[in-house]
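Here you get one chain, nothing else, as structure tokens; it is the form predicted on its own.
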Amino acid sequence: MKVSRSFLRHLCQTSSSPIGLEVQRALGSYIYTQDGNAYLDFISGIGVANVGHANPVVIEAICQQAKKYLHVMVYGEYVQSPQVNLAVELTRHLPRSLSVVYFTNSGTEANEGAIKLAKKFTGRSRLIGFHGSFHGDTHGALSVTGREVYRKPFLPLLPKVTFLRFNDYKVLKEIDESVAAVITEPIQGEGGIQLPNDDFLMAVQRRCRKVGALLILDEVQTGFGRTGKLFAMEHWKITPDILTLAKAMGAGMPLGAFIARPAIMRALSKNPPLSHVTTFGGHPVSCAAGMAGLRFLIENRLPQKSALMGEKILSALTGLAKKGPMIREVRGIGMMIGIEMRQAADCKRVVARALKEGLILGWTLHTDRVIRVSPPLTLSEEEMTRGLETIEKALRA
């Protein structure tokens, strides 16, 4: 039986029209398929391949750790140096208060853990999210995701969740002493690359501090150099009570985390002990890959490269927008850019045409007028030029 037929028959289909590329291998900015074609990946596996696909440094770290040991015990019981070393290195690059790490397998799990932690630490049950947000597909993470198209089929979800308008200062008074946590992305990714006003996140932080609510910052998509800083919170000079990470964190391996100060994290070790456990979270091979990826980011100044190359891409796309009526707006920061089309049908056609020309684009989840442009941070000037030329060709077609 052909692989493609088995794919359709035996793997759960999450849409009626999957992209269907049959992958043979991936390297750097390219994905190579079984039919001999090469595709320039301008979405980085949805924000994962910040250090490029199959980065040799990461592959070597994976191989070396795999030779030593794989899974040996549920999280937090045995001392495993890949976990400890990555936690130490990671917190070196974070505000001093964010010093204790809980590793997970994914961003959804990181947000689940953060929500549980906030409720247990504060003793409160009410949660605040924002319209247009996305925090994951599991029951708790979906409960604080501000997208009705996702929520409606699974209602009822968690009670006592209120959604506020992103970038609306007047509604922040809804954050009161009954709130355990406010969760927000610094930039709404799946919501269409929506940036905050310059002082909006600071206003949210101030309000949380005033009423004793915890601020959970979801940097699952924005972290690890994507926005031109190692972490997007650096742009707005805020420090959350709990930070969540994933996607690029594992450099291609499944890895996430939620991070907080010691006093908050201690809530998970008592009344009762083992308040939050995971079998595979912080897998030693994933942590070894994460360490290699983080060091590669820092040593090769990829956040700075993201800022500079992102400006070039943003400028070029803004220029394309002025050439015709199809593009409504181009917005973004670093190499996290959205092209908002005037019509959803145009968005679909441009993405499809680009794929035929060997360029992988995509739209943000259920925001069907916004094309996502998020290449690997290792992208070369030549690859950038080729990608932009293909986008222009797709727009003309």
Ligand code: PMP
Given for the second form:
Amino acid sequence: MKVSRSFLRHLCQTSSSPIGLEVQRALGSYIYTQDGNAYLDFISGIGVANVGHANPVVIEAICQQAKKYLHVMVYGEYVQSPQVNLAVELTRHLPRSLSVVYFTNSGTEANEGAIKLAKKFTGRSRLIGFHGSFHGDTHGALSVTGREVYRKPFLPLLPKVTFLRFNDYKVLKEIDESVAAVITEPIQGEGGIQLPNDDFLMAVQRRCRKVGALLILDEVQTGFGRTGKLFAMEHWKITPDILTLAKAMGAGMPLGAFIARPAIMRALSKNPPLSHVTTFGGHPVSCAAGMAGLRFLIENRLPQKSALMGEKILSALTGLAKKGPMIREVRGIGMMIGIEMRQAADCKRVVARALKEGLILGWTLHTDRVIRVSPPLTLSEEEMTRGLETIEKALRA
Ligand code: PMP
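Show the same protein again, this time as the form predicted together with this ligand rather than the form predicted on its own.
Below is the whole assembly, all chains and molecules, this chain first.
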């Protein structure tokens, strides 16, 4: 009790009603609390625990690296093998052009770096974002985040940002020669799991190439197997100029990156040198964890598993939707799924009821009618069944 009182008093509260689980430990798909309860985590700490909580191979890599060295120098000065090894392994799984990695601590920093890089490389300053997007909460990332209610208190943000409607082809002509970069998620996560139309991302890419604007693809939430491919861009066969990653990248440790081709990345090393620096970006322990996590993902074919299990979850939820009027639509790809309710109140009620039954669900930041379903990709069949049964129970309650 004392800890939760201090939590409310001494930690800055960002939520009007924090979930308040007092965590004792977490393992695999479960979070265990001080009061002896176990919660099945169907949101993976918001898209982070793709390889499960406290995956033993990740913990081992963390321990091994921690025994060798922690932070030794700001990013990019010393040769640190955890960073180098992860950059090599990561780029092996990316389109050939995406060969140079800049490590950050988070998704918002990855997007900050990508925006600065695009401005410096193109010499242009106009930016294009999409309504319903989320790219982070620092000033730069917030400037291209497409939700007015979160932007308004912090105006003025970056000037010359234009928002377009996601999936609207007609507005793409707004992308012209004055634009440094277009930034988009392949699937809008916080926007309520909004999928792109089949060739929308390709149309954006084509328009960018035509006018010399860079395409920044934010795979912070969709990356590392979440959507049934290692990276979501593989579904639509696009190759961005700059790719941003974070969340599951560090397998539970803080780690992000922006990745581009050498010619673009060189812009950060001259006029002036040290154009973009970070103290902790690419922390050796985070990179060691990221490497272990990435290898685990690949060796255990988790992206493929995410595709198969995601289909089962999607079809089970679609079945549930047909049983009553409460659900408007179930949509998603791989294990990135949203249940859109007709009423926000139902969404809140179902999430609260599921929690009482030991299942962690959540809603998406921009859409309070969409229940987020994004379990660890290591989820067992038995855990899947338990989760789905709990959702059904919560819907009926
Ligand atoms: N981009 C996307 C698509 C995200 O979903 C998020 C986090 N929800 C971010 C960026 C920001 O990442 P972080 O919280 O690590 O700064």
